[in-house]
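Here's a solo chain for you in C-alpha cells, the form predicted alone.
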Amino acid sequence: MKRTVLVIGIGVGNPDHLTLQAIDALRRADVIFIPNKGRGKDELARVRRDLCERFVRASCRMVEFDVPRREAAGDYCATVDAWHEQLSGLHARLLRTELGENECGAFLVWGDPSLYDSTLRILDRIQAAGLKFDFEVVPGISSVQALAAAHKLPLNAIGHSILITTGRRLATGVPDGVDAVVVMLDDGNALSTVKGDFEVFWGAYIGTPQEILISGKISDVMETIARARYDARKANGWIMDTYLLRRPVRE
C-alpha cells in the first residue's frame, strides 16, 4: 500500500452543494490539508474547516499551511509556472511529513478540480519528481453550474456553443462567432471592456447567504455590478464572482 491523495471538489461555498461522493471521500481521509491564502481570505479557510467539522471522522487531522503569493509582474505563463514549482515543493513536503505511508490525505478544491484549479497539475509534478502516491479526483459543482441555476437559465442557445474563459482573456475581446461567454477569475476590469449588444448574468458568493445576482443589458447594469462588487469586497474582504455574457439569439 502507499499514500493516497483525494482531490475533492467542494462546490462554491454552500455545504448543500457537497455531493454524496464528496462526503464519502471526506470520511475516508486521515488528513485534510487546509490552505491559508493570507489576509482578506480567512473566510475561505473557515468554510473548509466548517465542512471538515461537519463531515470528517473525529480521528482525522487538519493540517494548515500558508500558500505563497504568485508574482504579479512579468510574463504571465512564466510567473504561473514558477509559482506552481514553488507550490509543488510545498505540497511534496506536506505529503512526506504529514501523511503516513498507508494514510489517505485530501485537498479540498473550490468548485470542480478540473476547472481553473491547479491542484491536479501540482500533483502531476510531484509524481514526476519521484514521490509515490495514488490520487483520486472527486468532481464538484462549479460556479458555472451554480450561476446558471441561480439565474434559472441554460448556458447555451439551441445549436450554439459557449466559451468559458477568464477576465484576462476577455479583456482582449470576445472572439468572432461566439455568442455566449462564461467569465471566471475577473479582477473587476474586464467587464468594462466588452463591446456589443450583450446581456450579462452576474453572480457573486453564489449559493451562500451573501449571494448577489444582477442581470440585464450590459450597458444598463455595468455600473450597478461594479458598485456591488466594490461594496461586497470591502465588506467581506474577498469576492468570488462569475458571469455569463450572451448575445440576443433567436432560436
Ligand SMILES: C[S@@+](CC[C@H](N)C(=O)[O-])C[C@H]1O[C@@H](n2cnc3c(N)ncnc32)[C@H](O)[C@@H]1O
The other form holds:
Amino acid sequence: MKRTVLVIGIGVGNPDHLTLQAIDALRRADVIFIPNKGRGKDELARVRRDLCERFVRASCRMVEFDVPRREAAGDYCATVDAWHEQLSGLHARLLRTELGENECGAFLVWGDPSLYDSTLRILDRIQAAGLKFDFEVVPGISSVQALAAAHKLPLNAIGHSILITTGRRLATGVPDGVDAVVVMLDDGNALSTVKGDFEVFWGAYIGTPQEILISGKISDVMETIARARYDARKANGWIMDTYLLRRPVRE
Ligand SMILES: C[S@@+](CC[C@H](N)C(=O)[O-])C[C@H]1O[C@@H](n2cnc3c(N)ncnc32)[C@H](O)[C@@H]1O
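Complement to the form predicted alone: the form predicted in complex with the ligand:
Below: every chain and molecule of the assembly, starting with the one above.
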C-alpha cells in the first residue's frame, strides 16, 4: 500500500468557499497537517482548525507544524530555493513519521494550490528524492476569484488577457500592452508606484467578516486605500489584499 496525500484548496477565509469535493477530501483524511506560520498568521491557522472541526472524521489526527521563515536578505531565487529545500525536508519527515503506510494525509492550502503556493512544488521535490506516495489536488476558490465576485466584475475585457503578478514585479512597471493586472503579495508599497490612467478594484480580508473593498480611479482612491490598509493592519495584526488594475476599456 502507498501513502496518499491530498492537497485541498480551502478558499480564502470564508468556510462557504469549501467545495463539495473539498469536504469529501477532508472526510477521507486520517491525518491533517496544519502549518503554523508565526505571529500574525494565527487567524489563518484558526480558520483551518475550524474547518477541520466541522468536517473531518472524529478519528482524524491533527498534526500542527511550525513553518520556518524564508531568509529575507540575499538573492530572491536562491533564498526561495533554499527555503523550499528546508520545507521539503520538513514535509518528508512529517509524512514518514506521522502517516502510516496505507493512510491518507491532507494539507489544507489557502485559496487554490496552483496560485502562489509552493505545496505542489514541495511534494514534487519529496517524490524526486525517493519518498513514494500518491497525491491528489482539490481546487479551491482563490483570492482572485473572490476579489472578482466581491466587486461583481469580469476580470478581462472582451477578447483581452489578464496578467496575474506580485507586488514585487508590479513595482518594476506594468508591461506594455497589458490592460488588466491582478496583483497579489503586495507588501503595501507597490500600488503607489503605478503610473497611468488605471481603475483599481482593491479587496482586503476578502470573504471574511473584516472584508474591505475600495474601488475607483487610482489617483482618487490611492490615499484611501493606503490609509485603510494601514489602519486594518494595525487593528488586526495582519493583512492580505489583492487588487485588479484595469485601464478603462469601452465595451
Ligand atoms: C501566498 S499567496 C496565496 C494565494 C492563494 N493560494 C490563492 O489562491 O489566493 C497570499 C496572497 O493571496 C492573496 N490573498 C489571500 N487571501 C486573501 C484574502 N482573504 N483577501 C485578499 N487577498 C488574499 C493576497 O494577495 C496574499 O498576499
